[in-house]
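Only one chain is shown below, in structure tokens, and it's the form predicted on its own.
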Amino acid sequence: MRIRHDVDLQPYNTFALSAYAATLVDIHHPADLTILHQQSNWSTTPRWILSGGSNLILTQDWSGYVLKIANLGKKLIYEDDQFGYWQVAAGENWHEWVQFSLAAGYSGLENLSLIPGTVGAAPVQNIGAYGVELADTFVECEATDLATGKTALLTRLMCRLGYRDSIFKQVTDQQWVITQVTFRLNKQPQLNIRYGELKTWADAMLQIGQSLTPLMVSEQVCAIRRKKLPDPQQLPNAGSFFKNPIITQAQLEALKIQWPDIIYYPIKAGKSVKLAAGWLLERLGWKGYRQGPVGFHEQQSLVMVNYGGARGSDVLALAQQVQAHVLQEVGIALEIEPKIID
């Protein structure tokens, strides 16, 4: 365990948001969360959990504990005809853990690669991409309850995983800390290749006869996230910023005639559909726009950045303008995606 204070956690967040931590500690075990918990003035001082920082705003200085979650390790502890079953240490970066289990020869997480983000971040948001979302491979995670310092097995049945949501970001009695997460892969390669432009790319390499692996899925989800999102090193951003919206099959109907050619994506039960908010704030004209040192990329209209010396009073100011325009003109409510800490 390190313990620092009056941090500035502008190094830590991919927007690049200025603001400073009374206390960073960095977890490098979590036996560290049992001894934060006997401290005596940790039930009054108020705490959030830093991972990744790519699915965070900041929007003013943190007068508590911000804990930074860094322990590392990955191990196969089972494995069947089928399957391997491995356990991950939370802080380990989600690319590098998605390309150590395809070079291991495990395949389930390719359609997931360059994600930004740790290991443990992963199931609170449910993270998803082409196709895939984090729960199609989620076994069960270790997590440790912050308000009474217990560590507990969470399965994926308990973690209640939904679209971009899980029960670590519902109000609830407890306030976990995901120190270790267990994955299903696939011994023998299941791909999922039925999503936009993955689809058409594999249509083509299959038109001329080459079969595809998991490390090529991997390659071409890596190339065509390159070339759609913005890099955080280059133009610091937080990713998708606005959820796509979940609506009725009826609403759907109404929306096509206004515009017939809206972007949607059945779900399961087939009585809803989810909506691509990049489409809807390109049509409505949000893509490129600027608002002083934040906007909306180019090249992708759901992703805003940080075109330098933003603050997150900025970032969500210019989000409160987009959401009132699109419940104006569509009717529809958009969620802010990234985790707001203020």
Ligand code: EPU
Given for the second form:
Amino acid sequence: MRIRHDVDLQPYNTFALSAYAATLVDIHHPADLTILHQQSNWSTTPRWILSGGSNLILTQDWSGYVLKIANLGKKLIYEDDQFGYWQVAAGENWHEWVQFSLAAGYSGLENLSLIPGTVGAAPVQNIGAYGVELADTFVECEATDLATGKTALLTRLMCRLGYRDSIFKQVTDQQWVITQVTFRLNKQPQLNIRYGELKTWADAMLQIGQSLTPLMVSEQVCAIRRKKLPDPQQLPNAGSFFKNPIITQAQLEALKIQWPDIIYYPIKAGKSVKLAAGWLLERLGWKGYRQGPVGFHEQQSLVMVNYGGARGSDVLALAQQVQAHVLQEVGIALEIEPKIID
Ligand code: EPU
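Show the same protein again, this time as the form predicted together with this ligand rather than the form predicted on its own.
Below: every chain and molecule of the assembly, starting with the one above.
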């Protein structure tokens, strides 16, 4: 474990917002959490968990602990003819792990290529892209409850994974820190190429007689993401800024009267649909809109970006304007997707 005081967190969040942490602790081993739990001021000091910092909006300095999960390691713990079960430390970089798994001959994570962040953060919001989500390969995770210092294995069912959601977002009386994640990966590839842009590419490849591999799907996903999503190194951002709202079929029918070409995806056996919030924002004129140091990306209006020197207050002010506008025009309350630290 490494402990530092009065640290600017700007290099540790992809939105590049500056905010000072009174104490930043690098957790190199799950046992570090048990040691911290024994500190006399532990129960009275506020704390939050920092992973890759790619889904985070910092709005002010933090007087307590920030715990940066930095443990490393990946091992194949079991395999049969069909599957390999991999246990991966929470501090591992997500995209590097995806590339490692593909190179080792295991598939299932290819559609989740190039998502920023760490392995430990993946179950928190059940990361998802191009028709696949973490839940599809997730077996269980090991986590420590900061309130009690106890470590437990949380099964898939216990984690209550949903669209951009999990127990780690829902339960507030416990404070779980994920330290390891176990995945079940395929040894015989089962490609998922149904999602819009991926399907167009796959159909074209198959038409010319080209057979597809998980590595090719991964490369294509990377190409799509590079084209549409700003690189945080060049234009700081936290990925999608709002969740895609889930509404009922009846609500959709009402919206279609005003917006006949509205983009949506059916879910839950036809009872609900997920709207493309990016499409709504574009229609309402927010694509490429800039307000001082913040704005919505030119290619993807769901992504708010920092043009330089933004503060958390700039981010929240613009977010509130958009939320009010969407509520007024469409009757939908957009939910902010990244975690807000306030
Ligand atoms: N669209 C527009 N205008 C825009 C943005 C999108 O018309 O400015 C349309 C697109 O043309 C498309 C639809 O809306 O028909 C959906 O857009 P896209 O495929 O870009 O995906 P998204 O719904 O905006 C979600 C995830 C992304 C993930 C992509 C691909 C959420 C909140 N976001 O975005 O995840 O990469 O699907 O699967 O669910 C993230 O969470 O940070 C993230 C980037």
